[in-house]
Structures are given as C-alpha cells and as structure tokens.
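Below sits a lone chain in structure tokens, taken as the form predicted on its own.
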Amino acid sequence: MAERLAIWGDVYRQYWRINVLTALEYRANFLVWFGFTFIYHATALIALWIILQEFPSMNGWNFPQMAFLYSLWMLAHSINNTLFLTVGDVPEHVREGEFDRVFVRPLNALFQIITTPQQIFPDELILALSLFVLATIWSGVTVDWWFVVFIPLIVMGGALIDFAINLVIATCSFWFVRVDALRWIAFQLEQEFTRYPISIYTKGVRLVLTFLLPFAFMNYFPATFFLDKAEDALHLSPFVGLATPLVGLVCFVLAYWFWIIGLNKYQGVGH
C-alpha cells in the first residue's frame, strides 16, 4: 500500500510539473486566460453591486455580505477547477474511443483521468483567495477559531460537492456518450444560483439546491453561519453550515460508487 501511494504521489508531482511547464511555455495564452478569468468574476461582482445600488439589500443581504457569499463559492469552485478539471473531459474521451486506454494501465482509472496533463495553472485559485480575504475583512466576519478550523474544511467540502456532480455527469457518458446538455444545465444552475442567497428563490428551487444539487452547502449555509445571519431559506439551524465537509464527503462517495458502476458497464463506442 505504501509503495502504491508513493507511485501515485510521484505521478501527481510529474503531472503538475508538466502543467506548470506547459503554462509557462505558452505565456501569451496563459495571460489571456488569466485576464478572462479576472474579467469574468469581476463582471459577476459588478453586476451584484449594480443590483444592490437599486435595492439596499437582497432579502437582508448587503453587498459586502454578498461578496463574501460569492468568494466562498469561488474558492471551492476554483479548487475543483484546479485539481479535478479534467474529469469534464471524460465524455470526449469516450466519444473519441480514447477512454479504453485507462483499463490497460496499472493505476486507478479516476486517478488517471485527474492526472491527464492539461494547461492547468491555479490562476483562478489565486484570485479566489485574494477576493476571499478582502470579502472577509469587508463583510466584518469574525476570524476566530471556528473560522480558522472550519473554513478550510468547508472549502474542501465545497470542492468535493462540485467534483462529485461533475463526476456523476461524466459517468453518464458511459451510457449516453453525449452529455453536453446535462453539463450545461448543471453549469448554469451553479453559476447563476450560487451568487445569490437561496432564500430569494421559490421553495422548490431551495430544496433542489440543498438536497439534489447541494450547491447551497458550498456557500449559502456556511455564509449564514459566519455572518451570524438567520437561515430563512429552509429555517434550519445555523450550524448546518458546518456540515459542508460531511456533505462533500457523502457526495464524493456516492459519485465514486456511481463511477465504479459505470466502469463495470462500459463497453466502448465501437471504434
């Protein structure tokens, strides 16, 4: 077991070495992508600011609190994009008949997918960390031992939620080959609904974002706890925000179980 973990660790180090070298080799592309990432998230925050110029608060949330809400989601989402982005390429590998090669290698299939070299650089993660620090100060969140202990766990739990949903969608390609529509729906739900407190939506949407696609655990529930706000979406205990690590772990276990079922059913696409 120790030898296997050492091999996995060496493979993962080489994977990141290739990613960094590739990013540095194509510097113009990296700068353009970094600029786009900055503009994309800045535009989302500016849109929130404009809305809150017309309305002083959104169901009791002011702009600094909304910025904290957004930054908490962005931090978890950027960790997923940094560590697990290549899971989204599984449907393409299946369509092109390239997925079969994972079965002839002596490493875990999911680990192989995660460590497929790409031009990945943690630029979004750097931006997310910067925004999170600023939003934490601006919103007046108390940085106590609860914050220091639970924020890293919550962020990793949120990243696992993001990863698990993407893994489930990727696994569906073993049966349906093309899952572009499903990916688009999940992407839109996450991008559009997580930037606002879920308490502004109908009860049906709140239930979906809590129990079916639990994006609310990425930022809304933890934010209500650390901002000391009443949870008025489903009227749950504020401490539910600390359950994000557990929710993330459960989501990952279920998604990985579904992935194993998919691997066992996979028969290729006839190439």
Second form
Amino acid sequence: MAERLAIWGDVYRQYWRINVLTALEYRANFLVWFGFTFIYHATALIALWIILQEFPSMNGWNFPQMAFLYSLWMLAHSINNTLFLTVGDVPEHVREGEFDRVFVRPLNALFQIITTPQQIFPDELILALSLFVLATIWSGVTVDWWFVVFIPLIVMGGALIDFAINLVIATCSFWFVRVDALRWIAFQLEQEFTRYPISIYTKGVRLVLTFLLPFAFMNYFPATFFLDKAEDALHLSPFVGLATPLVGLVCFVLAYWFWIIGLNKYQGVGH
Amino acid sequence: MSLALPVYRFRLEPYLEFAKKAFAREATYRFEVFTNVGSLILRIYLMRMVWLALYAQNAAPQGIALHQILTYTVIALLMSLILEVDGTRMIREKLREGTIATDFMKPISPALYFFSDGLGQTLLHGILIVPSLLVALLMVHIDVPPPAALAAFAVSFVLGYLVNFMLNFCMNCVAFWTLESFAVQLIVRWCSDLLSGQIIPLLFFPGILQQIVLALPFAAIYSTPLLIYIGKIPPGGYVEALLVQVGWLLVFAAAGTVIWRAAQRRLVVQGG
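Now that we've seen the form predicted on its own, could you pull up the form predicted in complex with its partner chain?
What follows is the whole complex; the chain from before opens it.
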C-alpha cells in the first residue's frame, strides 16, 4: 500500500514538473492566457459593480457581498480547473479512439486522466485567492474559528462538486458520442447562475441548483452563512452552508461509482 | 509563391457560391445550432430574473422602465446570434494550417472570399433568430417600437454588424504576425461584450465612465441600435447616431485595408 502511494506521489510530482516547465517554455502564450483569465473574471465583476451602482441591492445583497459570493465560487472553480481540468477531455479521447491506452497501463484510470500533461499553471487560483481576501475584507465577514476551519473545507467541497459533475458528464460519453450540449448547459448554469443569490430564481431552478446540480453549495449556502444572511431561497437553516464538504464528498462518490459503471460498459462491448 | 499576384477580371458569381457553401457548411453543424438556441434561452431566463429582482426593490434608474430593460436584453441576445459569428475566423485557421497560401494563388480576391464566406455563415445564424424569438416571446413581453424607430434600428443594426465584422477581421489578421491570436481575440471579445452595451445598457455606467464608453467604437455595435429600439435615442438623434456609426465603420475599414495589405506582403515574405 505504502509502495503504491509512493508511486502515485511520484507520478503526480512528475506531472506537475512537466506542467510548470511547459508553461515556462511558452511564456508569451502563458501571459496571454493569463490576461484572458483575468479579463474574463474582471468583466464579470465590473458588470456586477455597474449594476449595483444603479441599484443599491439585489434581494438584499450589496456589491461587496456579491463579490464575496463570486470569489467563493471562483476559488472552488479554480481549484477544480487546476487539479481536474483534463476530465473534460475524456469525450474527445473516446471519440478519437485514444481512450483505450488507459486500460493497458498499471494505474487507476481516473488518476491517469487527471495526470495527462497540459499547460496548466495555477494562475487562476492565485487570482481567486487575491479576490477572496479582498472580498472578505470588503464585505466585513467576521474571520473567526468557524471561518478558518470551514472555509478551506468548503472550498475543497465546492471543487469536488464541480469535479463530480464534470466527471458525470464525461462518463456519459461512454454511451453517447456527443455530450457537448450537456456540458454546455452545466457550464452555463455553473458560470452564470452562480453569480447571483439563487433566491432571485423561480422555485424549480432553485431546487435544481440545490439538489440536481448542487452548484448552490459552492457559494450561495456558505456565503449566506458567513454573511449572516437569512436563507430566503428555500428557507433552510443557515447551517446548511457548512454541509458543502459533505455534499462534495457524496457527489464525488456517486460520480466515481457512475464512472466505474461507464468504464466497465466501455470495456464490455470490446472497443 | 511569387510576388506577382494573379490578375483577373472581377466576377460576382464565385463569391455568391462561396457564401452558399459557407451557409451549407454551417447548416451541417446542427448540434451547435441547437446549443446556441438552448443557451440563449437559459440566458433570457437568467437576465429576466436578474432584472426582475433589481427592479422589485428599487426605482427605475436613468428613466429606463422594467419593460424597456427586458426588451433591451432580449433584443441584445437575439442580435448576438448574428454578431457573435466570427465570420473571418477562417483566416486564423487557414494561417495555422498553412493552406492560406493556395487561396492567394487562386484567381479570386482572398479578402472578398473571406467576406462572402462570413456572409454565408451570418445568414444561417440569422435564421436562428426566428425560433429564438418565438421562444423568447413565451417568456418575456417585448415592446415593438413605431415603424420609424424600427427602420432606424434596422439600418443601425446593419452598420453595427459591419463595424463588428471589420473589428473581427482586423483581429483575425493579427494572426499573420503572431500565429497564436485566439486568446487576444477572446480578450477583445469579452471587453467588447461589456463595452458595447450587450450585457448592460451603457446608460447604467456611472458618471465619467459612461461618457468614455459611449465615445468608444464598441458602442456602435450594440448600444446604438438598441437605444434606438427602446426609444432612448429619440427620432431627432437618429441622423447623428447613424453618422457616428458610419464614421467608425470607415475607420475600421481603413484599418482593415492597411492591415490586409501589410499582411499580404508579410505572407509572401514568410512563404519565401
């Protein structure tokens, strides 16, 4: 067991070495993409800021609170993007017939997928951390023991929710050749619907974002807890916000179980 | 490839064929078409809920009433079906693959070839407006302005389309120099979405920022036609608004010509 873990650790170290070296090799490219990431999040935040200049609040949320909401999502999302982004390539590997190589190597299939070298650099994560610190100061969240203990757990739970949903969508590609529509809808729900408190949506959408694609646990529920707000979307206890790590784990376990079923099915039909 | 570019007599038919080909090619990506409409509907729902929540607790700012902002948002999203088509992205793709060299050897004008291809793509995406509008009407009430405003909107939209097309053309030509221009183009796209008034009316920008964004060329793409549509630019202001758009179009057309000439020279040098 210890030996196995040592191998995994070694592979993972090598993987990051390659990533960082590639990023350093294509410096200009890296800078341009960093600019892109920055502008993407900046325009989203500026749009929120402009709206909240004209309107003092949205369902009781002012701009600093909305920035805190955004930064909590961004932190979880950027962890997912930094560690697990390559899961999104599975449908393409399957379509191109490149997926089979996963089976001939003596390593866990999912581990092989998330260690496929890419030009990943934790730039988005660094941006997210900076925004999170700023938004925490701005919105006047009390930084106490609850905050220090739970925020890291919540962010990791949020990243697991993101990862689990991407994994489920990727697994669907073992049955359907094209999963882009599914991916697109989940992507849009995650990127755009998490920008606002879910209490602005109709009941059905609130339920979907809580139970079916639980993006609300990435930021809305924890943010209402830490900002001492009444949870007026589903009228749940504010402590629901602390359930994110658990929700993340459950999502991951379910997604992994589905992934194993998908893998068996893929092998079963003798591709 | 020699510097002597082929001399030919201008005929329109080949370009009509190119446009038809592009139309047919885009039509085969049925799936993408479906996602486009689907994501548009999601966005209409989202923006409707956002504006409803904002207007529920606050007074109408800048004299823009709730029904006007909802109309603005839906029309902006329908316009984006056409305006988000990057008609000349083929330039970028062909440059990467190197096949652009053969286009310069054909007895056609490559620039016109790319334009007609872009036109064909735009026409196909334009058709999507019909089903999208029908679905949108189920979700939101859209104001219909008086005929004069509608006519001015149509002219302004065409001008906005051309400004956007030329802006994209210039950006795609950047690839002649850097080869990896996609990220730069995405950056310009995100900025343009915000600064052109596609997401939020430029009238909501505070103070000095508003004057700046209204003076930038991006305003000619979405803001001008949309403000005409919802009546924030009154009939007395049409001529001026349209002339400003024509001005920006001329600027970008001139820039495009200069860049294209330089690009042609550059390609010849690169290709030896």
